Each structure stands twice: as C-alpha cells, then as structure tokens.
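Consider the single chain below, provided in structure tokens and representing the form predicted alone.
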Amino acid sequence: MTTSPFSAADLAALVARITPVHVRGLDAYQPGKPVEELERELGITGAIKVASNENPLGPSPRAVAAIQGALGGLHLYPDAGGWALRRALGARLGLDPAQLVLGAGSNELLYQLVLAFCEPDDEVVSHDYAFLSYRLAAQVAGRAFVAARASAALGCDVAALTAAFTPRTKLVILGTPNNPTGAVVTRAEVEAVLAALPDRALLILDEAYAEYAAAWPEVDHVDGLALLTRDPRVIVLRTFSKIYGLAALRVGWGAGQAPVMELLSRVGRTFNVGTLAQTAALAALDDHAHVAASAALARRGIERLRDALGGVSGIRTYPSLGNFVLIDTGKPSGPAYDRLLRQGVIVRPMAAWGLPTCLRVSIGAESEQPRVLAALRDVLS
C-alpha cells in the first residue's frame, strides 16, 4: 500500500484553496443531541424533549397505516412528480396541481427558491429572530442576507422591513407564525409589505405552523393561500412535519402561480420526496381528527404555560400561535437550560438566534406538561 503524497498540512492548504469565500464563513446548523445521548451523559432516565416543536400526539394514524401498505414497493423509485399528492392538495386548496411543488420538507424549498430566483448580486430579506434557514439558504448559495430590525414582539416590523428593500432585493421571507418567537403577520401588514415590494421581488410566506394558528380564530393573521390567488408575487410554504407529525419523512410543499412554480421545480432534486413520505402525506391530509386534536392540544398547552409563568418575576412569555412558547428569562439562559436538563426536561436555548436570554419550549403531551411546568417554575423562579 502506497503512502499518500498529501500530508495533513498539504490537505489543509488544498481545502483552503478550493473552498469558496462564501462557504468559509458559513455557520453550520447545530442540531440538539438525541434524548438517549443526553440521558447517558447526565445519568438520568425518562427525559422529556420539548425542544424541537414536534407533535406529541405522534404521526397521523392514517399515515402510519398507509406506510405499512406501501412497504412492498420499496424497490421502485418514487413518483418524481408527486402527482397523487399534488392532485390531492390542489383539490383541497382549490389550486391547480401546476401551482404546487413538493420538497423534502418546506426547508428544502427555501434553498430551491434562492437557487431558482437569485442572481449573484441579489439579496434575501427577512428580519431579526426569524427562522435560521432563511439566512442559511441565502448564504449557502453565496447570496447576501439582510435582516431588518424586529418589532417589540420580536416579529416583523413592517416599517423597518420595507426600509431595508433596495434594488437588489429579490426574495422577502416572512414566517407566520414565526419560529422561534411565535409572532404572526397580520393581513394589513402583508398588504403594506406587498405595496412596498420592489417590482423584481417575490414575497415568501413560511406557514409551517399555519394549521396550529387556525386554532386561534380571534387573532388577526394573514392567510397566505387566500393571498396568492390575488397576487402572483406571493409564494406560500407549508409542511407535513409539524401538525401532521411526519417530521422524520421530510415532506413539504410550496404554492404559487404556475409559471413561478415551474421555475422553482427546475432546480429541485430528482426523487427528493420518497415514496413513503408521499404515501404518508397523502393519507395524513384527510386525517382531520388528528389535526384538530393536535391544534387543540397546542392551544391548551400554550395557555397553561403562560398562566403558570405569568406570576414569575423577571420572566416574559411571548404570545404564540404555533406549538411552542418563547420565554425570556431576563438573564443568560445557559444556566437555566442546564438545570432543566438535570431535571430531565430538554428545551431549546436561543443564543444562536440572537436571543441569549431566551428559551423555546415546545408543547408536550398532556401527561408531560405538569412535569415540564413544575421544572420551569422551579428553575426560572
């Protein structure tokens, strides 16, 4: 066996030469550790994970049954066009299937949007404390990302956002409800954004938690699907990962006007959404009982959590229409996060989002909520 002519120093020099400038400065997404690994490290058992905005009711039962029936076809490639799922979605939403594009989660579609529409000098615009993938999708492609000042509620400040628009603005991305802060964008606010949108730009509404928001009908928030039928500049992203409980399968979808979506589909990977994902999503789409139960559980859990912490001095809980709550602890949240870990409650620290004093807490199962609330009260007081 011959020895490689490259030493470690040679390899380091090679990597430095071949790495594009925009890749050198990328911050990789830092996933949380698996529950089993944290239990092993801390010497605990029975930990409760309320860190990833997962559905505590699990996947749609209809989806599970459908997957079991599809296992015999694993030797076949997936339907690259996602015809059955797009037809079903179109029928449900009153859209032509040509207005729909599937992705491996709506997260993948964020990256496709930048590839499809942004020239090298174009900018992607959002606001502070928005979902990290908005920034990453731009930066991975070497495009500039601009974050406008957020509102006092840590959501979209329309005046600040529109002031950030320039002739280079190509994509404007707003999460509603926004992850991790829970803030929503109202109908009037979106109309104001569209009125100021440069004539070369598109507005992307990331509605990953839209089905949860529907459980709060008294709160004014925009319905992107209604808006896109009136304005061809609007694209809506949604996912089966959240309320449908199919996070492990990675299936989401985008909706917009057919000519725009045709361009988006050109940059997608072939067979990016697997057969089991398509099968499960198609079945979950009709599981209305599971969706309703999940939304009701999230609303009850949010109200409980905010009530439980309402009297704790120095603590602020932000309104949320998702399945999570952002908590400002009033001090660096690392020690609180560690103490919660040792009580077997795994939450998400928010320093990576620019919120070093905050924790994001997902709504867990009914049986888990008393223990989570007790741990939060103990640690945060």
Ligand SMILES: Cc1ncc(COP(=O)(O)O)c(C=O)c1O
Given for the second form:
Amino acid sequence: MTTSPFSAADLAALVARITPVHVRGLDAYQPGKPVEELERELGITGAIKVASNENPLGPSPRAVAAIQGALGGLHLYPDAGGWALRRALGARLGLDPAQLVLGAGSNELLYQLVLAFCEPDDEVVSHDYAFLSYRLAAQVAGRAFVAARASAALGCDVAALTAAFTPRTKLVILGTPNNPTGAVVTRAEVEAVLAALPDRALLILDEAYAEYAAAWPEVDHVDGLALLTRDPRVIVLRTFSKIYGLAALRVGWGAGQAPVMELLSRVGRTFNVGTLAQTAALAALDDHAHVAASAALARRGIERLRDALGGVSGIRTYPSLGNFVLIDTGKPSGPAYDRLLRQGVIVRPMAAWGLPTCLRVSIGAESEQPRVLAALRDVLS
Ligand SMILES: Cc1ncc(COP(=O)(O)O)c(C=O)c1O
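Output the structure of the form predicted in complex with this ligand; the preceding block shows the form predicted alone.
Next comes the full complex, and the chain you just saw is listed first.
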C-alpha cells in the first residue's frame, strides 16, 4: 500500500474546506457483502447470497447469446439515443419511443429526475420505508427529502403522504412493489395521491418489481403504464435488473409524456447505457418464458418462506409481491444476520433502512431455498 505524502491533519483540513453542506450529511449507499468476500472472511465455500433481489435463474439465455454477437463492436460508442430498444419497448407497450428514456439502471433515472425537475427549495416526498435511493437521489443534489409516516403494515399511508405535500413538493416517489417491504400501492390509493398532488409536482411510480407482481393477479395493485394515458404527471420507472436478470449491465427505462421525458433526457449523461446493455435488454424483452418462470419461482418462494416461518413465534413476515420477503425478527437483527452469515447465508440487514429488527431475504433458486429456510428457522427460532 502506498502512503500519502500529506499529513492526516492537512487532509482533514482540506476536506473540511471543500465539503459542501449537503455532502457533509450524506450516508453512502451500503452495498451488500459479495459472496467471495464472505467466503474469504469465514473460510467457507458454497455461500448463498439472497441479499440483493437478483434473479436466481440468471440472465435470459437470449440476452447472453445476443451479447456474444455484439462483442466485435466494442470499439464503437453505443447508440446514444437507444433507438432499437426504445422502439421495441414502445411497440410492446403501445407508446411512442419519445415517451421513453433509458438509464444506467432505473437508479440513474431517479437521480436524473431530481436534476431535471427539482429547484433548490423543492422537496422529494416518499414514505418512511421506501427504497433508499429516493432519499439519496434528493440529498446528493442538495434537495430536501421528506419521508411521510408509513402505514402500520409498512406500506404507503396515503393520508400521511398527502398531508406531507407542500407548495415545495416536486417529486412524489412511490415504489410498487416497494423495496424493502414488498407492499404494493392500490389503484384507489394512487388516484387519491394524484387528486392531492400539487400542481407543479410529478408522481413517480417505481415499478422495478412490476413483472413479479403480475404473478399475483388476485391482489389489487396499480399498473403505472395504464395510468400514463390518464394523467400526464405520472412517470413510470422499470428496470432490466430484476426479472430480466441483467443487473450487471445497468439498464432501466422511464415512461411518461414525451415533452416531460424530453426534459428528463436533457440532464442524462451521453452514452450512459452501453451497447451490451442495450443489446441484452432488447433480446431479453422477448423472452417471455424466462420472465414467466422467474415470476412463478418468486411467488412460490415467497409463499414457501412465509409458510415456513409462519409458526415461529415472535417473527412477522410481510406480504410481498416482489422477489423478496421482509422479516421482522422482533429484536435487533444484527446477531441473526451474523449467525446466518456463519451458516453461509447472506441476507440484507435493514438497520440502515430504519428497520433495525428486520432482515430482507431474496428468493433464491429452488435448490438453495431448503438451506436458506433451514438456516432462517434455526437462527430465528
Ligand atoms: C425499488 C427499486 N427501484 C429501483 C432499483 C434500481 O434498480 P436498477 O438501478 O438496477 O435498475 C431497485 C434495485 O434494487 C429497487 O429495488
């Protein structure tokens, strides 16, 4: 390791001089522990990572094949307009490609939304147990984030949310299904939010897990894309990271009205979505069998996990329409997290999300589920 030629005190003084106020208070995103890191630390092999809501079926084989065909073009810049992918998405969804904007994951689009629409005094509003990136995207840009009280079931409490609206409210962001709770927003709830939405605000529906929710047709939940024709203030975010299994490539998209999306695209980085990402996403889009199998696997896994822990006293599991389950262990979850790690099962502790007694467990492969369930039962009983 190289040592710095500067003293720690001089560097601390420099950092104090250059750090803007809004960066001083930032909490960096806390990434999950990679499998290889855990195995090295604990001297084990065969660890299972069920911490990042990834698709255990892997990427669509069509995406993998398509990428191989694109490797010879790596010396060329990507299509900055994402034409082929936006055209294919538009044809699939009945939207004009001008209504679609691509991002390096939907996470990047969250940051772009704040850049494009929030003036210095504007507020980004969501609720207490929403996806952490909503808060980060606002705060990184020095904008205020307002978390309304969540419902008792850790979902969106519409009355509390709308009570948090002010003339400064600019973006209202709701995840449905929400991460980390798995809760959905119903059609009626979204209508109530839109009815109360201040004139100059937009409603962002983050539907990163929408294709998983489709496996639960009996549960009422909003379809953001259907809302696009009803209210021009709605923007829907989707991703290829989850059910399409392309998280490593970083590609997601947003849909809304063309003039609104044009504003969003003004703040995007040129060439933000690489060629391999666009190529893979285009190929994966048509792999209906892969999507259906992934959604069915997640639903079966959620039902199995909730059944398996249903009898454990002091534990609460939350209904989820995503590919993960939030478990309230009834006590600080750090020790349970550590014991699971020692059994080679990596889950996500939720303290950073304001849920210090909770763990979030993604649905793994069928072959992994028995070991994950046994470890959970053992540690939580
Ligand atoms: C609710 C939600 N929204 C957005 C994202 C961002 O996904 P990506 O940037 O990979 O598209 C995630 C990822 O975990 C998520 O859970």
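Positions refer to the first chain, counted from 1. Basically, rigid core = biggest C-alpha set you can superpose within 1.5 Å across the two forms. Just so you know, these numbers come straight off a predicted model, no measurement behind them.
Threshold 2 Å Cα movement between these two forms at Asp10, rigid core reference:
The answer is yes, as the C-alpha of Asp10 shifts between these two forms by 2 Å or more after core alignment.
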